[in-house]
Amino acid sequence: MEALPRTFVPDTHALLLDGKAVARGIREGLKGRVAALRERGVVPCLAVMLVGDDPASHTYVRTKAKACESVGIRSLVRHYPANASQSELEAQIEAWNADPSVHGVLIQHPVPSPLDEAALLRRLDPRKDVDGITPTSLGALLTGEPAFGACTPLGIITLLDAYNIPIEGKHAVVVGRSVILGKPMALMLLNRNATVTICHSRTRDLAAITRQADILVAAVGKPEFITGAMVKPGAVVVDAGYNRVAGRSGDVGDVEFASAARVASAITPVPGGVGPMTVAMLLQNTVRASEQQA
């Protein structure tokens, strides 16, 4: 991996955790593994199920497909209308489960109601769950058994490691308890010997808890919800939020970046922090699945 830039947020002492740079190094490493698989006649393939016409979901799928192509992974996208039947989608997943040329399957979240996204995930073969969010994968995270890690929390852990930020013995506070981010994030930090507190929408006196965090992960889904006043001086702040705000261009994180950077010792930007790491972990999991199945 290339040497990481040591860039600081202007007019602060906060180190900028450059997810783009770390992800770029990971992708470069994956190219060699993909080439080795291709020499054996194996072309790594990620199949993506996209249901409905949510613009953000379409953007995410295009981004993932482009990233796959950049390292030599074949991307197969199946787009279904929002009124597709549950049985039709489940049949497609079963077909991919049985197809040896498909090594990883991603069900783009969210699947529009009244379709049952949880039932679709239960159908997916855990060996192909490169997004790491089936009940089997999440259960393995709890028990310590081998499985694919959920991409965003895994990307956060990888980013912290890339900058040699210690986790063991630290007090980590995760704001958010979603199945795809908050809960697996807390478990991954716990598995790395952090002391972990999970906060959520019903947590009382949230700021009093976040100010205790050595590592603060914002995954609440509310734009600029975490302010500098809620950050312990010297804390590492990880912003896993991506929000669209009317009247503002681009994505906005869950952290008010300017005020938090004046207090933190290190912080992720939005964009360019956690997002690229999520995609890099999806590629890494897909290559790993290809190697295991080969």
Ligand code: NAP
Contents of the next structure:
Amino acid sequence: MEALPRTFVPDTHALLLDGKAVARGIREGLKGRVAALRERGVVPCLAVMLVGDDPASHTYVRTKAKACESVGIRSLVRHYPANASQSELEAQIEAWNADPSVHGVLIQHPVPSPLDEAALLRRLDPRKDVDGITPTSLGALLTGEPAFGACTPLGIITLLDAYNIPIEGKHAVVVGRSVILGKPMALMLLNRNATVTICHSRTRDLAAITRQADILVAAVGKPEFITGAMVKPGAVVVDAGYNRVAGRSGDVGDVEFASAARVASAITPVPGGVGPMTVAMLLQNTVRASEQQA
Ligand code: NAP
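With the form predicted on its own already on screen, would you show the form predicted in complex with this ligand?
Once more the chain from above appears, this time first in line as the rest of the complex follows.
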């Protein structure tokens, strides 16, 4: 893997946690594993279910398909209209479960209501759950059984490890408790022996809690919600947020970067922090699934 850049945010002491560079190294490493599989006649394949016309979902799926191609993984995107039937979608999941040429399956979130995304996930064979969000994969985080880790929190842990940021014994505060992000994040940090606090919309005096964090993970879905005043001096700040804001070009994180970087010892940018790591983990899980099934 190429040497990691150790760049500091200008005029601050905050190390920039460069997810793009770490993800690039991971993707390079995967190319060899994909080549080895292909030599054995196995072409790793990720099947993606995309339902409806949410423009952001379409962009994410295109990005993931392109990333697959870049390391030699075949991607297969099935696009369904928002008025597709639940039984049709479930039949597709079953077909992918049974298809030995498909090694990983991703159901792009959100599946528009009234379709039942949770029911689709329950149908998915956990051995192909490369997004790590079926009840079985999430349950494995509790029990310690092997399973694919949810891509975004797994990407965050991998990013912290890449920069040798210690987790054990640290107080980690996760703001957000979604099933795909906040909760598995908290469990992964706990499994790495951090002391973990989970905050959510009913948390009282949020800033008093975030200011205790050695590692602060923002997974709120609100642009620039975490400000520098909510960060303990020297904390590691991880911004999982990705928000489109009218009148602003590009995506905006959940952290107010400039004020947080003045206080933090390390911080992820948006874009170029957690986002590329999520995609790299999806590729990594797909290659692992292919190796396990081959
Ligand atoms: P979500 O399902 O909307 O969950 C947001 C969480 O934030 C909820 O648990 C909510 O609490 C909590 N919250 C909302 N307002 C709050 C407040 N005022 N104080 C404290 N907590 C509050 O969002 P998500 O899917 O977890 O995503 C979070 C962010 O990460 C979004 O910006 C999303 O775009 C981004 N994301 C990025 C990636 C990536 O690859 N980089 C992947 C997934 C998501 P309650 O539970 O009480 O409602």
